[in-house]
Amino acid sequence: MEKPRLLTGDTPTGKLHLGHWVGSVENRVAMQKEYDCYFILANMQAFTTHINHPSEVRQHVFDVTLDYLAAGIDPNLSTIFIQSEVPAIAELTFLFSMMVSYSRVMRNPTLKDEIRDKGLGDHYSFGFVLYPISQIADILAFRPDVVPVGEDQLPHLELATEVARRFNILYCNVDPHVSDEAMTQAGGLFPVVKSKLGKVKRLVGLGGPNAQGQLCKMSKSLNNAIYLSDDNDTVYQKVMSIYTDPQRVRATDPGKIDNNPLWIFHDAFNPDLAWIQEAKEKYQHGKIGDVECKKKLAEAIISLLQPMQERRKQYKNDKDSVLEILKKGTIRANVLAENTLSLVKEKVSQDYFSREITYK
């Protein structure tokens, strides 16, 4: 029997961090044997914020690929590929852009949050507004059954399901009353994909709250992240800098557990549940200090990253091997995406010629 298909990926704007791990990458590694996995490096979407730095985008493609391999993505089980080398995605983006109104795109809360957080005001490119449509094409080109995502990507996935439904009804003559689960059985081309959230929906960063009093999520741009590629000393230093209860001046002062990054991180990364429970009790009664708790956390994170460091060594100085993995993955991705595009063109009566993509 064929495996169910999985599609997800990252925009290569920097190295992956612990927020990516608990948000999606951990699930990807765990699901490789059960699913036919496709992982996209959305380098064209990186140009929405890095248009003036193309060489950085190129380097980040390799950085993220290395993070994938270090994290445990097996190129013998999974397909890692580059978005710009799969032309069907761009063609589907153009078609799908006709199926979503501008006002619907601008209601996307993730898009609005990015405009606000990056201080763009009205100074953003049309490509920035278009990238949610590009993400629809990223997904539907591979007709996956499941998409592991972080919580902030759910609005993009919702748009993809809307387009899948509309296409199936408009061009495949599927009854509008058919359930999402029965779309393909009823003749629809696109499945209405399901999301798979990580165990931590939105990991906080190392720093304190923002001007609105809210803890910021872990982010490259906010410089509040622990990266999967950080060495032990760097991890230790970053953990020791984590923001904790600001009202707790001395180790003997009672401390708050709720909304405290120290304990959010322990819950996410420390497998010693008995220690966490006991330490939380002590913390609330002023019987354990922040330093001791941070040291324990550093040990847990270093232990998590240790196997990744070992796998990273296999590829770090062998860029040709990484490039070959990307080439093989991109060739395989094109086979599936071209098949989808061919079926789409047939459904919309624009199937004039056949084509074959080759790489040298």
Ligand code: TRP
The other form holds:
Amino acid sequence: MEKPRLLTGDTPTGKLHLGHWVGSVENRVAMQKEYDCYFILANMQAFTTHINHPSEVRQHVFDVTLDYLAAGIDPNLSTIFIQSEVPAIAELTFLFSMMVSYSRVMRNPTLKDEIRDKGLGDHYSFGFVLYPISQIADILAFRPDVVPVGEDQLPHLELATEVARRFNILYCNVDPHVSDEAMTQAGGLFPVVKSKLGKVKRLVGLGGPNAQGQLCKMSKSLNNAIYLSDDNDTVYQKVMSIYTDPQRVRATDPGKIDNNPLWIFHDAFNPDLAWIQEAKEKYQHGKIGDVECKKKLAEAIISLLQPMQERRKQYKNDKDSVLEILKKGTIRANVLAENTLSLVKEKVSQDYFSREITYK
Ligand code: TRP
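Show the form predicted together with the named molecule, please, because up to now only the form predicted alone has appeared in this conversation.
Next comes the full complex, this chain leading.
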């Protein structure tokens, strides 16, 4: 029996950090035996912000691949591939872009947040607003059963669902009353994809609250991240720098647990639940110091990253074998994406010739 299919991926704009791990990568590693997994390196999507830095994008393609391999994604089980080397994705983007209204794209909350957070004003490129459409082409080209992502990606999946439904109704004679689950059974080409969120939907960063009193999410641009590639000393120093309430006076105003990055991290990364429970109790009564709790946390994170460091060593100085993994993955990805594209062309009556993608 064929395995169900999984697709997800990353925009290569930096190395992967602990937020990526708990948000999605951990799920991917755990699911790769039961699912036929496809992991996309969305290098063209990276150009939405890196148009002036092409060689950085290239470097990050390798960095993220190395992070995947280090994290435990097995290239013999899973397919890691490069977006721009799968032409069917660009072609589907063109078609899908005509199936969504411009105002629908602009209502996407993730797009709006990015425009605000990156201070883009009205200077964003046309390609920037096109990227949610290209992301649904990334997804639908593989007709996956499940897409594990962080919470911020859900609006894109919603759009993928809308386009899948629209395509199935318009071009596959599917009755508009058919439920999402029954779409393919009813003759639809595209499944309505299911999302899968990680253990921690939005991991906070190492810093304290912002001016609005909110904890920021872990991100490269906020310089508040622990990377999967950080060595033990770096992890230790970063953990020691985690924000703890400066107002806290152990005897008179003991620590809070809620919304405290120290404890959010313990809950996310320390497998010793009994220790956590006891320490939280003490912390609230001012009976345990920050340093002790941070040391414990550093140990937990270091032992999570330890096996990753071992696997990383294997590939680190061997760019050729990393490139070979990407090439094999890209060839495999093209087989499936080309198949989807030819079915799409048939459905939209634009099937004139057949073709084959080859790599030398
Ligand atoms: N936008 C995603 C991110 O920045 C990366 C991505 C691109 C993706 N294409 C995808 C994720 C398809 C899931 C499915 O993290």
